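Single chain ahead, by itself, as structure tokens, in the form predicted on its own.
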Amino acid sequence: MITLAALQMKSKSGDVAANLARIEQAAKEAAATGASLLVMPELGLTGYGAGDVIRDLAEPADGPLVTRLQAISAETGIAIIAGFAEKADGTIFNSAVYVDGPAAPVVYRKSNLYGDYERALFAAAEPSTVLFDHRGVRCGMLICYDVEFPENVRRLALAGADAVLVPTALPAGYSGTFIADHMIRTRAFENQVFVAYINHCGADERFTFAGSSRVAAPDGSLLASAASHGEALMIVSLDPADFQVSKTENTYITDLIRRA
């Protein structure tokens, strides 16, 4: 079991070093509570809607720049997954970084780029399984539209992951409100996991974002949500155990695995 914080956070476009003082003042406000983990939303250092700066802000996995989160991480006694824009391999990923203080952090890279906008941004990376133990829990990452492709997280769940955690820049509009209020409870129903789907909130000088953040349970359920608009820290434990009943009546994953 673990205990899971969420900021649905308006970033600030272009301005690393005051997204990342929201995200130490988060950090201990989420450390106070007992959480383990903060998961914040996609590109939330850079903002997602800063446009062409987001390459002069892209830094290694090895930089000051994850080097700052993991420090925070350590002085707060709180994991952290945070989005960030990557430089490697001679380009930029749109990805997210779970630190939990000085340990080596485990990076994922989005792989389904969503519009004009990302695609002339961003390299796709190709689709990755990447897992990490947190506190007991087995834990993956998708990056906002990689969640509205099922297969990605059903690789995951049937890696074996009991969480899934999506730092997300999900825009305004009817169809961002179908996914925060139906897809995310599915996506956790149908692969019997958790999955945090967490958002912006408010615009930049591109977007105006949905907020609408939600925490699932494998059960279909809503452990926890944000409102439309404005930050909201969320707090929820998550506990596999307490959805034992849940993954006995709706056998999806081990009736695949019996069948491969």
The other form holds:
Number of protein chains: 2
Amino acid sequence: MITLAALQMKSKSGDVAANLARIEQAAKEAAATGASLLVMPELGLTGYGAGDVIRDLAEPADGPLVTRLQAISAETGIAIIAGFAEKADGTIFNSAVYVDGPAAPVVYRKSNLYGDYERALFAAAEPSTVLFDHRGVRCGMLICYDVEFPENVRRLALAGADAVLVPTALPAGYSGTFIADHMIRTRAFENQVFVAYINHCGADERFTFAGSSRVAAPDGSLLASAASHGEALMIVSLDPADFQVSKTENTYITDLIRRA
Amino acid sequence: MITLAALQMKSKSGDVAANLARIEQAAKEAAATGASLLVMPELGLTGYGAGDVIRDLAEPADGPLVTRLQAISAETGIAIIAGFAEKADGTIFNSAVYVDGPAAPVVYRKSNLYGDYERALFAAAEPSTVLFDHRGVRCGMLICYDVEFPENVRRLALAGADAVLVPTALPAGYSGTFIADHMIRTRAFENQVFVAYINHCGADERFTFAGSSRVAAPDGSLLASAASHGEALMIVSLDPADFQVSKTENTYITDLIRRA
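Switching from the form predicted on its own: structure of the form predicted in complex with a further copy of the same chain?
Complete assembly follows, chain above in first position.
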């Protein structure tokens, strides 16, 4: 069992120092509740709609930005998943990093880029299965559009994930509402895993965000749900053992493994 | 554009003649509305929970049962998708057949069997992509538990399906409600196809059914929705051209094809 904190956040576009300060504040508040992991939105450190400046703010995963996140994690005593622009292999990826104090960071790179804006800024990574153990819960990461493809969550679940943590930048509108209200819950149910889908709120110079962050349980029920507007820090317990009845009834993963 | 009729039905367990009579009545009513295709539940001809008698009622796809369905289709002027127990290859499959008057029937065999009851009665078919053209709309079929696996709908959508027609026998309960309320709509949205999911209502000697039949559009909206109790004949128009805005915004299939 772990306690998860999820921050629906209004990032300051292009202002990494301000966003780091916001993260540090949330990490303190979350740690005080007993949470051991804080998840934030896609590109939460740079802002999502900042445009070309995001490329200037890109850093390698062993650069000062991730080092600073590790320090915040160590000081506050809570692990953090944050979205950042990662400079690597001569290009820039839209990445998320898991830091847990001084331990080696775990990096996931977005493989499904959405639309012309993202494709102009980032390289699409090959689909990857990045799993890590967080206090006994096996966790995987995806970013935004990745989770809309059932193939990606399935890959993580077949590899043994209990929980999939998804920083996102979902725009407001009909499709965004559908994704938050139906698709995220279905991803959880069809794999019998937890899915935490954490969005921006408000607007930046290019996008208006849907808010509506969600933490769904393996039976598709919502453990937490943020409004369409406003920042929100949600604290929830994730205990895979609570959902044995649902897993016994909905045998998607065991049926696929039995058949393979 | 086609007009689809969907019959949420209370099959008579083990009474094929009574179920054929019910189908004939619904075919007449549906044809009178201008519908060109009538869809009914999984094993609607035998009843779902009839047990071992289903094996005795199994017939080959060129047997008298399908011949009788073709005659009903020819007489009433409406194509029919009906669930039946199919004797083939020395075993018995849980199948659905599309008949359109005297034309050769199209048969789909369920590949994902659910639980001990189905596995004792039927052989699991290999996953198959059975597409047919119905009045200009490319249609595929799945049966019940098949549609709960995103892989199956994806396979049909990548092969060019506009609509996926799904006879089902969904039991009442928490999971059934979740599937009807969230998963079916997500299957439609994540592939930008129509999904018609047509269930039994009431109870037979083994199961109590969820009713709650659904016809979802490519944008995940519900074109029709039956109650949890009672028979219902739903008549809806399916026009792929109505959903170009949603397809332009939700580019799952084109993104997968571009990347492959």
